[in-house]
Amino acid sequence: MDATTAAKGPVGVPGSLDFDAVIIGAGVAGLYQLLTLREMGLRVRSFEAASGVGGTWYWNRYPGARFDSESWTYGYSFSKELMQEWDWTEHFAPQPETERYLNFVADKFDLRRDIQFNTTVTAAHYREDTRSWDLTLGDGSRVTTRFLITAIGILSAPTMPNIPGIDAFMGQSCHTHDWPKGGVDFAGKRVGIIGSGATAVQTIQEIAKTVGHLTIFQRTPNWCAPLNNGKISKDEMDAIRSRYPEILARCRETPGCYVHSTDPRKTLDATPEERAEFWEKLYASPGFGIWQGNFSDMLSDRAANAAASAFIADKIRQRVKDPVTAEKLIPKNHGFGTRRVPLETNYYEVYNQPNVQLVDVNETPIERVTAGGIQTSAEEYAFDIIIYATGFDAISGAFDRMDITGVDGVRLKDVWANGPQTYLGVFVEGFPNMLMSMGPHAGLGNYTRTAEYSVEWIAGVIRHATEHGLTRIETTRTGVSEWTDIVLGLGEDQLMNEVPSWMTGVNHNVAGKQVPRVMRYSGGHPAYRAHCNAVAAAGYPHLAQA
């Protein structure tokens, strides 16, 4: 969809509601959603909790934060002019560069004038009498809108661990999501970090360069693979820019919208020598190739996955000098790629440093945080700084933190108590005029690539309503039932849907979220787009329209 395309005017009676559409969030999806709806002539407002744009790339300022998908595949594609104007400096851009990029986008398209910063939406209640949403903001004020679009991200609800005494610590501490804008000085400091997921991996490999001593508290190790990042010269950027049509076409045809696609061969059909050569090549290549570009059955066949896992395990043993530490860093409860693979730069080599210690909390659990550090069942560790890299209540967590009620006051949190139920990952039965950008059961992947499609499809629905004078759109029970069955069916042969992780909605620090659930569409983004496009072409069946 071209950002300059205009449609007909506002929905409903002008002035009867504060806005035609409200967007929660001004991150990657929220910014583009604001642009699409504003260019349709709607009265639209975005509410953003932060003081600036960027979403994930505003909040996550921890050391080492960066892309794990190629920068030049992550930027927006809706504006050819924008693509020609922006130069990426690294193949996998660091957080400050990505935040600058999103600020550049906001300024180029004059988006800030319709964004209200430092504003949380605490409640959203549907009103049947006016076919509208009544929103309560953090300061207690209220606004009304015909359509409510959630662009709240899939990793935006950070969670702290359930450990007694966190408030007792007298030193400096923070969650990686809420990193101080001014940064943290680690030089010579005694630092403890709790967690071993992607944010922990990025943080650890960076702060290990300057800390006095670093202690890492690990519950579940993750399979990590080399990022193999590099700078982008001006000539290379010019070459990338000339290939944008080819790059974007490639992303559209791959399951995860990355430049990597699975090898058609079966793992065990290749000889051991062929497998080793193929995996060595992937291990030395940039990005997610070893996850997204592996043999076609690596994520669905247990024997195939075990072979790939053994290869990565050997790499860890080669890179970590102490064999006991190496074994602790090799996952035993899940196979390679069945969780999102953290990409790293010399992460495993950190454990060869004499000032770095790994503590397995399965052997010696953390009992409490003390005034001076962390007490485990074995000993107390003294720290100047504690970092909580304890992740997020992913995908549905940000919804749970708002009081969202639909028809007859039914709470969304109750509807989703046993897992999300949606239509196309966009609609929820009983919640008219609420549309979720990148919601549960949608097609996820390379974020901007998938978010752009979600935004454009939602804009198409609202354009349909505008052109037909509709003031109420709601999915039917049949639509939800059929889509949920499709999503669950596609997830049945995927090993990753059996594994506790944020991708399956598991968070051990959130009540009721200890059991893996299918949280996303697993059929690949091309198939997801084909399904959604067919729905739009057919006039949106399974949507009650009035």
Ligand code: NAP
Given for the second form:
Amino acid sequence: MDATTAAKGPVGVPGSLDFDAVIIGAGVAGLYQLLTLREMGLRVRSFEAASGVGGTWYWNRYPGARFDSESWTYGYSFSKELMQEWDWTEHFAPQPETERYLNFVADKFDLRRDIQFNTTVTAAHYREDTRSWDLTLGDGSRVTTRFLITAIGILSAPTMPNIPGIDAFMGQSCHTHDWPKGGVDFAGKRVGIIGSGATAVQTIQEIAKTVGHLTIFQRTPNWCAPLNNGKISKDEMDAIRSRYPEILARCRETPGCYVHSTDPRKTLDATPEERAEFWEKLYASPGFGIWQGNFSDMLSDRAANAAASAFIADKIRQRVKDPVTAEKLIPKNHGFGTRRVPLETNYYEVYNQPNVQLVDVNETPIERVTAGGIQTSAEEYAFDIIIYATGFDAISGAFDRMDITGVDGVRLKDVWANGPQTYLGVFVEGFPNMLMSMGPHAGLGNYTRTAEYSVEWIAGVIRHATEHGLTRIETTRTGVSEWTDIVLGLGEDQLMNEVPSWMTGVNHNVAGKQVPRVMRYSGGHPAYRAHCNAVAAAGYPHLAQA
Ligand code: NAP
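Next, report the structure of the form predicted in complex with the ligand; the form predicted alone has already been given.
First the chain shown before, then all remaining chains and molecules of the complex.
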């Protein structure tokens, strides 16, 4: 069979291509994508850089890593049997439990036989003559596939700070994403941590229990709120299980697919007493209620947002004894909820410990990492361990790190140089047969809930291709421009999109990523699903199919 014949053969019929579909990544989205495509009878292979499944939950094994969405809203919903079999032990499960869960899923559905671990996809090049993708793997070997599905996560490309001397440090150091499997012993150690995002917050509150001395280097404080976690008893788990249909229905209705949805009232329509009572209740409640379940205008109206921010600022002042430290911990350049809210357990109380010091690097910038610690403009701090909780080149970063080229060798990185442009967050013009699970400009939120939808929608497109003998699917330019306009338009009145953070694609450690951009669809997941469902029901009108 020559290449042209192979290109025209329906998917599922062995031809000259190695696979019908290749999935990059075996995390939450990738595992389920593998199952959906395998069940369609396709020849599928997953490539995973790690030695095990789990993606985010494989890598981020730093102390204190855990969910901030309710565990019982995070599990897969595609298998009733799976939901019956799995018990969550805490309302916000710690990383080891989630990693165990994803391994349980991989075993239950016998997924490992189609996953090649310890394998990085370094390059993916589209070939028009065969309507297929040529992939290069980390060991230099090559494979070909009709469809390429990226399930590479949105927070999977960790970034180190752009500080000189990192390699000079003689002690132990690592990025939170690349945490050693054997763990790190902090007892009695002098520890420095750079960063104050959700990861740093979880790490700090955990290691503060055992460190000898802890120094936190903070550039931008974040608005943190209590997680209010708790154990789940056997009886409680049984009760949760019986309510799964109701819980999932609720998650389907809310903008972020959490159990929390906004209160229809406007902030300043409520009296100061009503506001205080409402916020006190949210502050004492588990999870993201204070962020996702706040007054309806909290993230779009500046005065409303300022009032909510003042409430949280007072909480910080009440919890941190030293007023100078408290003021340093209160964000001044963005309002509450305009960056993802780190949820915490006794985080602010850590700053009352005599062995904990907060260094504001705006006042005394870090000059370099030395053999023995960190040199700021004011002094050198001596450390045994340095932790880099410095975040990710988010959403598009993992794409940028691969050499992905489409029709005529055009590089994806160049196409997205001024920000991502996609159709539904799934397709890119000029990159036929590449489908992105949870790609830029898709509807994000409670990860498994949104990823499950993304996976099923992609499976629907591939089923459509299979049934119609299609070998080339590409978005039209109109599809991309219409979707990009929708996404940018929806982003306009969102305070969140003005603020530099990973959610707006800003990473000061990455060239060309200094300015906030609209990176996510912000119309709420129900509207996103309605749009995508309508596209599927209409036979994918903006996809050129051949
Ligand atoms: P992040 O929010 O981007 O925080 C990175 C931190 O490093 C920021 O405080 C940043 O300061 C600081 N930083 C970076 N480069 C620096 C430099 N050169 N000098 C000084 N400081 C520097 O990353 P993250 O904390 O890893 O969290 C990312 C997201 O992961 C979260 O928002 C959340 O969505 C997710 N996450 C979820 C959970 C969970 O519970 N499920 C837990 C952890 C993380 P600036 O802000 O000034 O840039």
